[in-house]
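The data below hold one chain only, encoded as structure tokens and taken in the form predicted alone.
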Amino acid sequence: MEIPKLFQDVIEKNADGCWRAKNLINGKWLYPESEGEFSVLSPVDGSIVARLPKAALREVASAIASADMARPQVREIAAIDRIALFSRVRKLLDENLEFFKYLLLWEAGKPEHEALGEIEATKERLRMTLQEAKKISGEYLPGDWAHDTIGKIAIVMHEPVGIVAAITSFNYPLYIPSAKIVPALLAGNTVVVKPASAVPLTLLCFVRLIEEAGFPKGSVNVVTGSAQVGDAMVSDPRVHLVSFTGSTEVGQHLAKTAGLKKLHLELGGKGVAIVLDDCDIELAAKKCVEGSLKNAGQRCDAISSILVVEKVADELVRQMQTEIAQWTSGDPREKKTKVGPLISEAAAERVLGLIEDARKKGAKLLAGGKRKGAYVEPTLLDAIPVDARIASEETFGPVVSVIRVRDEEEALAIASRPQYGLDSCVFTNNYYRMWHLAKSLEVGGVTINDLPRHGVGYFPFGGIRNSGIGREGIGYSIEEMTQHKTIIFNLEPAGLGKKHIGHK
């Protein structure tokens, strides 16, 4: 595909035909002084999509300085004008839909329906900025409810935190950056972003839309490169908030590196589906397969283990065998494909290792189980023993994993073993059982009779334990991107405060 004119400042074509993408620092698209280059390889066929710079530490510092200088300008934009700017971003995204679909295909290996779904979710998030902006409000506190504040009042304000350092993951190259950048700017912050090195082009082009819409120079800066770039961003004392989506291991490292900063971390998950003997089995089978295979299983909210009561396990597995056959795997350029490649051959090899480990320990392979390049067939494993790695590790691949249990109490015991706590789901038609499980599962969110899905974030989501800190979603992301300031007024000198008459 030819590079649209709007993005020719971002991406240029070399003499050899390969794309070369730039960074954005202080309103300028440039190929900075760097520590070399890295190549973006397509999971579709292993070809080079583009080459990008490994930004030097001085360039990271320049990007943060640019964000610092732009803070007053961004903060002074009226909320209604910020909403109008994001409406322009949404319009530009719609006008360039085909190009973003192309980027998502070649960078992330997404079939057309997955790419379009991600684009539509991003557009919807942009549409809902009006609703989100209304969450930036304050609170009036009369002081006459406590003895020591009689005669005073206070106003609690939500103010921008300052500079947001955003580091994004590979699985949703458009939506996840938008879910960080949009609420950050909407709250009046500036942003420095490091995209996942496997999928930087989509983010760079999305930021170009923000620039074109009319946000001030320096509002958003983008630097690409190694983990060293991310460390330099989060450790800089000028940065006020670190927003990261990715693995638990990297999140823990960034938390140690950041120091005394506000942290918003969405990390790994080991989402379980608990299937009880009084559920709608057909519904459970359909939703469990979808929850395991959607986006090739590369979702933090994916169903990673299915804990099914033995009484209905055979029927559930039988129906899932029928269901999984409808999930065609292959080249994402083909219309029939529902499951494309994983992000890399290394990722696919890791998932295959989990499958083989489970088989060696006694699990039954009922479908799939093979790898070719970055492609892993949709796989169904039954009767997985609890000591298999796949029973406790995050899968992040297209595997439907079944663990048979005696009852809901054993299911709860197994669900509590991994140190994650993001999402889980329960399939039952008994209100009391669903309430018991929903209250007992130590996770950030529980879905009843459906797969977990964060969508545009209309319902808040986030993890506990090793799955992260903070909440995302319409309104909730804004809360993370602001800080409280309390202004106290003493009204007594003017005689305006309420009087304390005492008690007899």
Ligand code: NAD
The other form holds:
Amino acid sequence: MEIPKLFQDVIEKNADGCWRAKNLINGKWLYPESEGEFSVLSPVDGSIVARLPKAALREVASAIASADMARPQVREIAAIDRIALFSRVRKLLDENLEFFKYLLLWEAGKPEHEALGEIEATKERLRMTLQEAKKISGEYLPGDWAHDTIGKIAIVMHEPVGIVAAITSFNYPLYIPSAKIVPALLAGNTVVVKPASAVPLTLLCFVRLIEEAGFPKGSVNVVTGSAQVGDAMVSDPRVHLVSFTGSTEVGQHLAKTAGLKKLHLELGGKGVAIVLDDCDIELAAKKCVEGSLKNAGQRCDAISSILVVEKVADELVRQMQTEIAQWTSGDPREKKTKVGPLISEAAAERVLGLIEDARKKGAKLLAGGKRKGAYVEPTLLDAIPVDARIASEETFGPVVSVIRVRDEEEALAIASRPQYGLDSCVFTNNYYRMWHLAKSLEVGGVTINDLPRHGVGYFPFGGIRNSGIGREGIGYSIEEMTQHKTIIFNLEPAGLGKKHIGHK
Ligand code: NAD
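What I would like now is the form predicted together with the named molecule, since the data block earlier showed the form predicted alone; can you produce it?
Let's see the whole complex now, leading with the same chain.
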């Protein structure tokens, strides 16, 4: 595909036909070559999609300095103007939909319906920014409810935190960065962002839309490269908030590196579906397969283990076997494909390792189980023993994993073994059992009779335990990106405050 004119500052074509994408620092698109470069390989066919620079520490420092300089200007943009700017970003995204679909296909391996779903969710989120923006208000507190504040009033303001360092994962290359950059700017912050090295182009082009819409130079800066880039961003004392989406291991490392900064961490998960004997089995089978295979299983909120009570296990597995056959896998360019490749051959090899380990420990392979390059067949594993790695490690691949349990108490015990606590779901038609399980599961979110899905983020989401800190969602993300300041007015000198009348 030809690079549309709007993105020719971001990506250029080399003499050899290969794309070269740049970094954005202080309003300039640059290709710093000091630390060398890296290639983005397409999971579709292993071809090189583009080459990008590995930013050096001094370039990261310049990006942060630029975000620092832009702070007063961004903070002072009137809320109605911010809304207008984001409406323009939305329009630009719509106008360039084909190009974004192309990027999501080639760098992330997304079939058309997945790519469109992600773009639509991002557009919808931009539409809802109006609602988000109104959350940036505050509180008026009369002081006469306490002895020591009588005669005073206070206003609690929600202010921008300052500079947001955003580091994002590979699995939703458009939606996840936008879910950080949009609320950050809406709340009056500036941003330095590092995309996942497997999928940097989508993010760079999204930032180009923000620039084109009219946000001041330095509002958003993008640096690409290795873990060193992320570490330099997070440890810089000028950064106020670290907003990270990625694995638990890297999140833990960043929490140590950041020091005393506000942290918003969206980390790994091991979502379970608990399927009880009174549920609608047809619904459970359909949703469990979708929850396991959507986005080739590369979702933090994926159903990673299905804990089904013995009484209905055979029937659930039988129906899931039929359902899984509808999930055609293969080349994402083909219309019929529902499951495309994983992000890389290495990721596919890891998933194969989990499948093999489960088989060796006694699980039954009922479908799939093979890999070709980055492609893993939709796989169904039944009767997985709890000591198999796949029973406690995040799968992040297209595997429907069944663990058979006696009852809901055993399901709860198994669900709480991994140290994750992101999403889970329960299939039952008994509301006492729903309530008991929803209350007992130690997770950030429980969905009843559906797969967990974050959608546009209208409902808040986020993890506890090793799955993270903070909540994303319309309004909730804004809250994460602001801090409270209390301004106290002493009205006593002018005799305007309320007075004691004394007590009998
Ligand atoms: P990852 O942790 O490997 O990488 C995430 C980002 O961190 C990338 O940009 C990467 O370059 C950067 N990074 C890696 N090592 C670093 C270091 N030492 N210092 C600084 N930065 C570093 O994760 P991934 O493979 O891109 O994404 C998959 C993971 O993300 C899964 O665990 C998934 O559950 C999680 N995830 C969570 C959510 C959520 O909302 N909770 C959403 C999507 C993905």
